[in-house]
Structures are given as structure tokens and as C-alpha cells.
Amino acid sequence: MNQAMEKDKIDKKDHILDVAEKVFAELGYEGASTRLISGEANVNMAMLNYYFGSKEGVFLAIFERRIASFQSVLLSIGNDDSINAWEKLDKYIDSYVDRVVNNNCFHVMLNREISKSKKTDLTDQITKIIMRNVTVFQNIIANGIKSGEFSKDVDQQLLVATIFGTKNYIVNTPHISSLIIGYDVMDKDNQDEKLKPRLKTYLKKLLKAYLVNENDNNK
């Protein structure tokens, strides 16, 4: 396959996934169909099935595309031996908040599927994809404790729940969190200009107060 054909294939796949994101966000996994997605994307069913195999294949491809690019950024932070554990966390929080605090179709999809109480093969696979990025965070904390930079008394599991839970509460319950925060948390301008800087500052102060040994914290 020559480069032009390969690029055309990638462009078509990306186009289908862009359209599918919007369909899934609007209708949910159960309400969407490959026929509807192919129609909206203006491609035939045979092409969609050739690229992705099934509706589940389309859904997982969307997640893989979104999470894979984010994971490479987080892994590069976690594996950077030129900076200490706190500097890694600082960068992680910046990248995490920039990526996850928004109201695009992908996050509507993610929140709808991952919050279901009933486990399915699909939610299991989505969970595995998301846990890759959680693991990077966990490893930074564990290595900081091991090196003595962070307190050995840290509850690593609840810390993970605190960091990711704070974001989830703000983004997943916007009617309540908007009243608490003081402005519409789903408005893009508010997110970029107010919420993201505020959340970064808060999480970093919270982490530093909890993680860093008291003597180091007073320096």
C-alpha cells in the first residue's frame, strides 16, 4: 500500500470515529447503531465493518485513540529521570486537568459508560484502558515514597480516589458543582479561564500538604 492510500485509510477511519463520538455522546452505546454511524459518516456499512468489525469495535477504537495519545504524554512524565517525584506530579496534574476537564463528546461518552453499575465486557475493556493512566499516577506516588521524598504514611489508594474523584464530581454532576464552584463548570470559557487554573492550584496544594514530609514542606 503506497503512502497516499495509507493516509486516505487513516483519514477515513478518523472521520468515522469523529462522527461516531458525536452519535454515541448523543444516544449512548445502546441507542447508537453502526448503520446510523455509517449513514452520518457517509460511508457504507462494509467499510465501517472492515475497519472496526462491530459497534463495540468502533466504541473501543474511540477510546484507544483518545487515551493512547494522552498516555504517551503521561508515560514520558513518569519515566523522566531528570526530575524528582514532586516535579513529575506537578506536570501530571497540569496534563491531566488540561485533558479531562472539558465537555466534549468523548467525555460525555466516557462518563455515561463508566458510571454504569452493571459490569459488561465493554466496561471492563474501557476500565483497562483508563487504568493505564491511573497506574502512571500510582507509580509516581510509590516511587516518591520509596525515595523518601513523600511520607511513608500516605494512603496511596485513597489518594488516587481523591484526585480522580474531585474531577469526576465537578464534571459528572455539573448542576450541583456549578452552584458550589460559583459558575457554570460546563462553559468552555469558564473551564479554560477559571476552572482549570483553579483546579490545578488546588490539587497541587492538596497533594503537597499531604505527601511531602513536613520538614520539606516548610522549606
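Follow the form predicted alone with the form predicted together with a further copy of the same chain, if you could.
Only one chain is given; partner chains and other molecules are left out.
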């Protein structure tokens, strides 16, 4: 197989993943049949198993593709020792908000699957992937506390829930959040011009207010 063939094959696999991601997001994992996915992608049903081993393999391949692209960015922020904890936090929020809002359909699909309380191979795999991002954020906070930049009197763990939860609430409940915020949060222009900068500013200010190392103002 020459290089041109290799490229075609990758393009075809990528095309299947594009279609599958959309179908999964619309119908959920169990709701999306392999027949529908292969039909939408105009490929033979057996190709899904041939390329990805199984339906679950297709699902996980979607994750690997999306996660891999941004994983290194977040890690580099966490490992950059040339900037202080506050700057790391800002950078993390900027990158994270951009990525999540840009790939909001994917994140809806992700959260729908991980919201299943029953443990499966699939939820285990997703958990592992998500936890990598969580750990980066946790380390930024922990190091900031250790260095004295952040207050010691914070709940690091629930703070994770706030950052990821605030973001999730906006993208996962578009009908609600659009009503609250006052414009359609699914609209691309609104996202770029209004939502993203506003969400960044807000999260930074919220974190700053909570993390600031003030001299214990009682009550």
C-alpha cells in the first residue's frame, strides 16, 4: 500500500467518525445503530467492525480523536514553570472554554454517556480520559496553594465541579441557558462574540474571588 492509499484510508475512517459523532450526539450510544451510522456514512456495515473492531470501538475512536488534539495543550500549561499559578489558571480557562464551546456537540454526547451510573467498559474508558484533564486543573490549584498564591482554605475538589459544571450547564442545557442568558447559545456567532469572552471573564473573576489569599476577614 502506497502513501496515497494510506491517506485515503485515513480520510475514510475520519469520515466515518465524523458521521458517527453526529449520530451518537443526536441519538445517544444505544440509540444509534450501526446500520444507521454506516448508512449515513455510505459505507458497508462491516467496515465499522473492520476498522474499529466494534461499535464501542467507533465510539472510543471519536473520543481519542477529539481528546488527543487538546490534551497536549492543557498539559503544557500545567507543566509550564515560567508562569505563576494565576496565569496558569487564566490560560487553562481560556483554552478550556474555547475548546468546549467549539466542540459543544461532542461534549453533550460525552456527558450523556458518563452520566450513566452503571459502570461499563465504556464509562471506565471515558472516565480515564476526562480525569486526565481534571488532574491538570487540580494540579494548578494544588500548586498555587502550596506556593501561597491561593488561599489554603479552599475546597479544591468541589472547585473542580464548579469549573466543569458551570461550563457543562451552559453547553448541556442549551434551552435553559439560552433563556437565562438571553440569546441562543448554540448560535456560532453568539458563541464567538458574546458567550466565550463572557464565560472566560466570569470564571476568572469567580475563581479569583474564591481563591484570593486574603487575611481571613471574619464573617
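Take the two forms, find the largest set of C-alpha atoms that superpose within 1.5 Å, and that set is the rigid core. Positions refer to the first chain, counted from 1. Quantities reported herein were computed from a predicted structural model and do not represent experimental measurements.
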Open item on the list: Once both forms sit on the same rigid core, is the C-alpha displacement of Asp189 at or above 2 Å between these two forms?
Closed with: no
